[in-house]
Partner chain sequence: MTTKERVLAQNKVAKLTDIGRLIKDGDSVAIGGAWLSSHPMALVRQLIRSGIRNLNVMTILGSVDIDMLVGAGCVDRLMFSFVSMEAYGLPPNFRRAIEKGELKYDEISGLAIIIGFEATGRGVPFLPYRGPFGSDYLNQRPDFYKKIVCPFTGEEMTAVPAIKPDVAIIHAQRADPAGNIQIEGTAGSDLELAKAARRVIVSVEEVVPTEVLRENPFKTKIPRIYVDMVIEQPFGAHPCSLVPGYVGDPWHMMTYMDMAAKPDTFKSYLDQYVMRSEDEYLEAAGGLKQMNLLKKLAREVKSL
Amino acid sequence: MSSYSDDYTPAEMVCVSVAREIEDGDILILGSFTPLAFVSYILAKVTHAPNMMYMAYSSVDAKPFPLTFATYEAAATKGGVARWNMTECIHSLYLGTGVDVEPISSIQADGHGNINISVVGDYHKPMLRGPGGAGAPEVVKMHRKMLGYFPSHNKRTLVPKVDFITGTRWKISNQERMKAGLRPGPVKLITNLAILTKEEEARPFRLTSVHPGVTVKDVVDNTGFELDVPGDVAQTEQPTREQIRILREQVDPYGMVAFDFMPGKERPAYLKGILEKELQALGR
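Atomic model of the given sequence only [the form predicted alone]:
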């Protein structure tokens, strides 16, 4: 029997793919709370990367715990090996050792590796205003690997040119980055359809793999910028049965990774249902 699972959701596929980008020994940081990113950290830590270290809120390298909406920050703080304030974190990580990966969910990305978490349309009268980048404009260029994930791969999200550059992968080539004192590494976009990789500014994103059931044409037709399409595109590795079991039973028992993949109108009711389950589990 194959070790790979046929029972997984698009959100779980993206989550597992993000987790696989985390290597044992990596240093990570969680910025604005995004459930899928946090779940991917914990999944990686309890499977293939037990020696990765992550910073979440004021907590350093919290022990793995089931992710919840109501108690995640308290659990991270209680289970951490230490606590840092923001200044200590920045000095120790970004100005010191260096952060390897931080998955970022954006409104848009373009073929240059720019991301937009700020506005769609005119800045002063936008069609959509996002949460903004917080520290993203500074830190995405400093990560060894820039990683973005998108629940909906289409020409509205992967666009020829973002409406606003919240952050960018400055000096993409390995030679330029090392000369500037930055660590070399690619830009990767993980979507509900495929994985795209960019390693040089002068070259387009390469279609690294398509997810099971997705064709190369599906990806090309839904991407708003040029792609480098190899003659033989690989299929993305499916989640294993064990990864799905761990996700659903240990790491994400409330199905929080689905939150990123839901339309805004459906989120309040879904969130309410999760909170009710959490309170029941706490005996309240």
The other form holds:
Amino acid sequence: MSSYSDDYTPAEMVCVSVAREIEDGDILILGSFTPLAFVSYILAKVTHAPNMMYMAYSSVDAKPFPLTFATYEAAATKGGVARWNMTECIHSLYLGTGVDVEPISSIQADGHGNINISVVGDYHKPMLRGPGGAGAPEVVKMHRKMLGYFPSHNKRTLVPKVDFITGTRWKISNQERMKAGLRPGPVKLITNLAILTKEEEARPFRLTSVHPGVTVKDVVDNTGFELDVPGDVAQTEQPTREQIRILREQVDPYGMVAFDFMPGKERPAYLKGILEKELQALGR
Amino acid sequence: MSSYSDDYTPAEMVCVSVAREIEDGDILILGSFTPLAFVSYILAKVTHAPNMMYMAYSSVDAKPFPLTFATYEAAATKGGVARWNMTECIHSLYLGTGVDVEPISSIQADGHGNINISVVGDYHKPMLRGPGGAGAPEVVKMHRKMLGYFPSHNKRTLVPKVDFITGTRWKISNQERMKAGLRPGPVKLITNLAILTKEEEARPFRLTSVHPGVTVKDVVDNTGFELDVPGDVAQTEQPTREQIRILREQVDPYGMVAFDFMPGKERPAYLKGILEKELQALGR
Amino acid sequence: MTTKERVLAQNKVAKLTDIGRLIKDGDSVAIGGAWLSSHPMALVRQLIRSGIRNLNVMTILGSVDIDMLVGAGCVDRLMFSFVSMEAYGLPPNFRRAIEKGELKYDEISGLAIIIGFEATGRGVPFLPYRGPFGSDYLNQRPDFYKKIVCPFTGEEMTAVPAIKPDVAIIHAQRADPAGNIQIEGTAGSDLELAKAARRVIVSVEEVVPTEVLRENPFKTKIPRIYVDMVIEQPFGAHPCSLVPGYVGDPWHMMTYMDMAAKPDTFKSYLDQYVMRSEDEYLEAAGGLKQMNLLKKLAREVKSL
Amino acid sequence: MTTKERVLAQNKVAKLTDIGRLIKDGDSVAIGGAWLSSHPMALVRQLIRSGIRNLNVMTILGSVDIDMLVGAGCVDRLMFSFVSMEAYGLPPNFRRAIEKGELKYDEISGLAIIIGFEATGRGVPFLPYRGPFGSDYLNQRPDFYKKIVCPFTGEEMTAVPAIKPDVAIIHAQRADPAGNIQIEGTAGSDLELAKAARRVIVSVEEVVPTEVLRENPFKTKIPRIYVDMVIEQPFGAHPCSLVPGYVGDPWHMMTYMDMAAKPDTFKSYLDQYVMRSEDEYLEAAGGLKQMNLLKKLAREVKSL
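If the one shown is the form predicted alone, what is the structure of the form predicted together with the partner chain?
Now the full complex is given, and it begins with the chain already shown.
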């Protein structure tokens, strides 16, 4: 279809896929700074979900903004309609009314709907000490959808069993969720290769779609847990030209979306480059 | 002593006695409109307790104001330093940090430290249905002091046993209170005749002082519960000339303090008179 | 509306006469405001006008709102911690109905009822607090106050259940069409009522563009995700106050007390003031001249 | 101070070097701010300068504040839900200390730790919520997460205990001398920390007369009854942000990450930046020119 773009990066592919999970009328939260997630929210807000409500830091119903590196927080908090501190936010949204979508990037995820942002290895003397869960335990359990995104789909990340369950979907099938007083909704993992979906406790993640240019074998070989692979796997819907244009021209003018996809060592230089452009835009 | 006034009303006597229970540094709340209590707070604030903090409706640390009938709420909320709604107020002050004094006027009180603002007679078909407790159950239990004030000291009000325990001091002696995690402090009843104090569960209210011109017998005859009467009962400290002057000139220019002491039938005419004066002051 | 429908709806503005879409006979209705302040009186009058019946009314600190609904025969059951006309005396219809044994009621202590509403908004079925130990509330409503032991300290606490009204009705200063609500003056627990109720109707003094709310977002107390319907109704709290906009109307309150003193004169009160349009009500209550006086009284207050 | 002393004290303004009066070796210290925002960095630097030891540090969403204190050897035990440098990478000292097994830590899920602080301010020994069922938090800290059954519905909930730090340190926009605190930008759970802690130190960008706070009381988030000491320290959150005043300093954060990467270069960071006066710190971090840039970046943000 001519409206689809052929010129997009793997990061843009993932970003657009996350944005598509956001529906108009959804409630979202911008918390810890994860550029790809922020970009996907703002893209959704300025395209197909103009009425969605997001909390940006302490700003309720913030205005959409072009993602920057130096000023994202100041921009995110601008023009809010109300103010909530973190305590009010968690009671109202995490535990009360309910957030719909809040994508989480974790160190590990497994086939049971668990994520790990805490430790790899021994808990008290780990090989890798991660940042910890923050709100993630509730995000993955309570929100309408559990959405994980992974820039590197591999067996170190998508593992048979996470080393520490920082968060878990807990109840997965819609019936079990409703029985536990939770809103029904699936678990989706969006990676640089594919989209995986889990909707039943007893069944493995289903390979919902592979991104253009990716084979089913690529996905299976790089996944550390069992997958349910249909006979005919769909191809993930490509970004549209309009989405890519809005992304690059308005929402993500400095290319922050690429950040998560970069090896750690390259990130500082990339960030410095962005800062330089931000200063230029400021007229300095 | 020449600084004491001989020209004061019974209402002013009670009002000044209540004000004297307020210490500088105390935390107070203006809730339901009880003119005598409001006047006593403001009198304390502009005389001996300038740093005390009060919540006036939703206004934290409100400025003192001259008590009026038409505008007390607007005046009380003026110039606050912060805003709390009622929910925030109850958690922060009633249940958290702790209010020191909040005088309560009730339908009945008894010798056990109980009050009744609910019903006289049968609960479901009462002779008198009162307004209900609002925050009073916590006021009398949790605050540093329990302070009751009574414009009419008689056996219908100060009864052997209240018909319904709307609130109770629960733990009375300082040891028992501290054991229960409550701040120590006495129960005081300030009436048109005397001041009564209870500091031990097992002992009756002590007749602490009688107002000038009142005899011990007046008090005992009009009290429906046992009193501990010392051999030598003190006289209640009279209002000072300065207190009366400030009361009449600044704090209570329209004489709202007399309101509680008036028979119900006389109140509407009195209120109308005050309103007339308020309109005149407004230049109408 | 579902939450999603609330977030999608960019124009929730309706007329006063539309509230019947959201409140039906037999509903449980939590009424906002506190003391003599900020009660949604225009909404209350509209309920009476509509002839609604068998409401299960819930109030924290009620006053003329509750008394009027009870007197008009709209209430089957009343949950309250306080119903008072304060300096004006005891609420005549409320007293009469209960003293005759004609009104079922649940008297709940003030903090417990607030905490019960709060629990719903926080998504918990109960909340603990240091309850009114030793009071008769515990004996009277053992189904509402339950003992719970702190699993850490062993202390005995009181648990109160989440309260879930069908509808909350609230009056506030201003809203945008999407239903973001600003409250400036005396704030009861209206936010907690809004979070607790399935359907939420807010009347406001003025509907303004969202940009006006953004000028001071610190005043916005109820976000649009909790609101179904917005009604512009100036002086919608009258004869109660809505500071800093206007004070309560003591002259009207005294008229009310006089006329509510007996059933037949209360019937006349309803006929003269309530069973007409809201515009006619405000005219009958003194019209523009009186309303301007109430605004002026609120504005020209002094501090010491 | 007792609450009464707090209410009496009309001038709580002190110097940065006075904080030793309220924080001692071995204290439990809750640190305000969240993410990379509003952390009380000048207070943190002063703690390091003073050579304090064996702190039991508590943070909800910590970042460079926690990493610096851990790297400087001030921390015996750490309670946290999150310690992250976000885009800059994992916090180097925090990682190193834990991966070497040198730091005792209590990892608590984010909502539980907030609710634990909140419980103290509400005067309850615990609060229930729908906890992180199925997670390893429950297995790891069974003393912190306890099962509690709702006495009304029978639902199983999680109880978390009231957390009671000795001291809370917070940075905010402005205060009056009596200690009323205004917070305008990103607000973590600083109010809950202030209510929970026995002693509370707040540094602010500016100390102003109370009348200035009265101009917009809706911004005043921590009343003076919760505050013991106020310190005027412009850019007291640097290199973190304090929007809308100034953004975080990404250039300094990258310097920090470089130098904190190894123990010896982190020692140099402390020598060059921290173990000097706060004025010298700000000069070393770029002085007025840099601070003005951070203000300008915060001011000139765009919306779409």
